[in-house]
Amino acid sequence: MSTKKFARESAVIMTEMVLPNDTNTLNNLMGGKLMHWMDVVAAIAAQKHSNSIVVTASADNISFQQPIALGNVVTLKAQVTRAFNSSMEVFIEVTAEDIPANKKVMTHRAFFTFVAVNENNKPSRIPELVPETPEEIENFEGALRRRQLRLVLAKRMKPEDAVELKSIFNLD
């Protein structure tokens, strides 16, 4: 297993078609269907990253302020922001296109968590991430903060603990 990869190698595009079992009484795309699609792009990118089996850990706020129509062009795009030991975040955004009208929007954006496992269904080891652009640089850096507070939120982590946290908290 190589010890680093670039953030880039774990990008993956996933494009959907709402369609009518896709949908609610008001003809958008349902919200279980589209954590369903985030849940599979995210784990793609994490086992593209990890080289291994991946299992969903946790999953960030999802909001739908932004309904998806029936007929819409779905693109989902995720990439691993940071890896830890076992464990590493994956940042999901969900675009929504009506082709016919010409218009595209930004619907959705969410932070999901996974973690490698090997073949008895324990963590197992994971390479380090390395980011280069400056928006994979700005993800890298604020998954730990991002981490913190998910195992504060989770009663894992003591608030005092959460050294990242602290400036946020003002618990210096």
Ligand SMILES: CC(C)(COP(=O)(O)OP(=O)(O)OC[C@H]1O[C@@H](n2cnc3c(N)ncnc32)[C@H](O)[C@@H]1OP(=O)(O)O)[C@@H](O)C(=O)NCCC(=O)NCCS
Contents of the next structure:
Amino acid sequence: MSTKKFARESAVIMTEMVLPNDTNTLNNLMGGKLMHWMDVVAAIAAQKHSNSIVVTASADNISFQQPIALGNVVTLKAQVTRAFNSSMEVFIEVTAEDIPANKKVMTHRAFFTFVAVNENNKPSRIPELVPETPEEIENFEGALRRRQLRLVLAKRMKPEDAVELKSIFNLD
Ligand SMILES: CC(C)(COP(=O)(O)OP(=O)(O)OC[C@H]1O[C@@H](n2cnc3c(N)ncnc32)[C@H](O)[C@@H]1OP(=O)(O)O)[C@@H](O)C(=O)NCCC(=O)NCCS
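Based on the form predicted on its own presented above, generate the structure block for the form predicted in complex with the named molecule.
Time for the whole complex; same chain goes first.
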């Protein structure tokens, strides 16, 4: 297995149309349906980076500020921002488009974490990720702080060990 891969090699674009079965009683996309699509597109990006089976370890906070209407076309873009040992952070951006009205809006951005697992469902080592563009570098650099925050919240890391995270609050 190659030990390094470019961030762009994991890029995935998925397009869906909001159909009646996807909606709530207000004829807007159900939040759970959107999260399902986000999970799928992000899992594909994580698989592309790791060339492995992956499982969802966590999804960072997703807020629903803007409804997506029946008939809208939803585009989900996902790309791995950084790879650690067995886990990867994936950035997902969602846009909704009303094609007849010629209107397109960015509705959601989120980070999910996936873990590559082997045939025994045990975490397995993944290639290092190499960012190239300014946006990829910014996402790569922020990923360590976000990882520490989610591991502290999941009680998998002691707050005092979250050195990168503390640095943004100037606690030292
Ligand atoms: C995610 C999972 C594989 C972690 O297994 P584990 O035995 O706890 O393994 P470890 O403690 O060695 O952690 C493995 C990696 O997962 C990461 N991880 C574990 N929990 C995490 C969380 N809540 N958020 C982010 N990353 C997490 C660890 O940081 C570690 O990353 P690293 O290898 O890059 O350093 C395991 O908890 C699992 O299988 N969960 C169920 C996954 C699933 O079914 N998802 C679908 C949703 S129903």
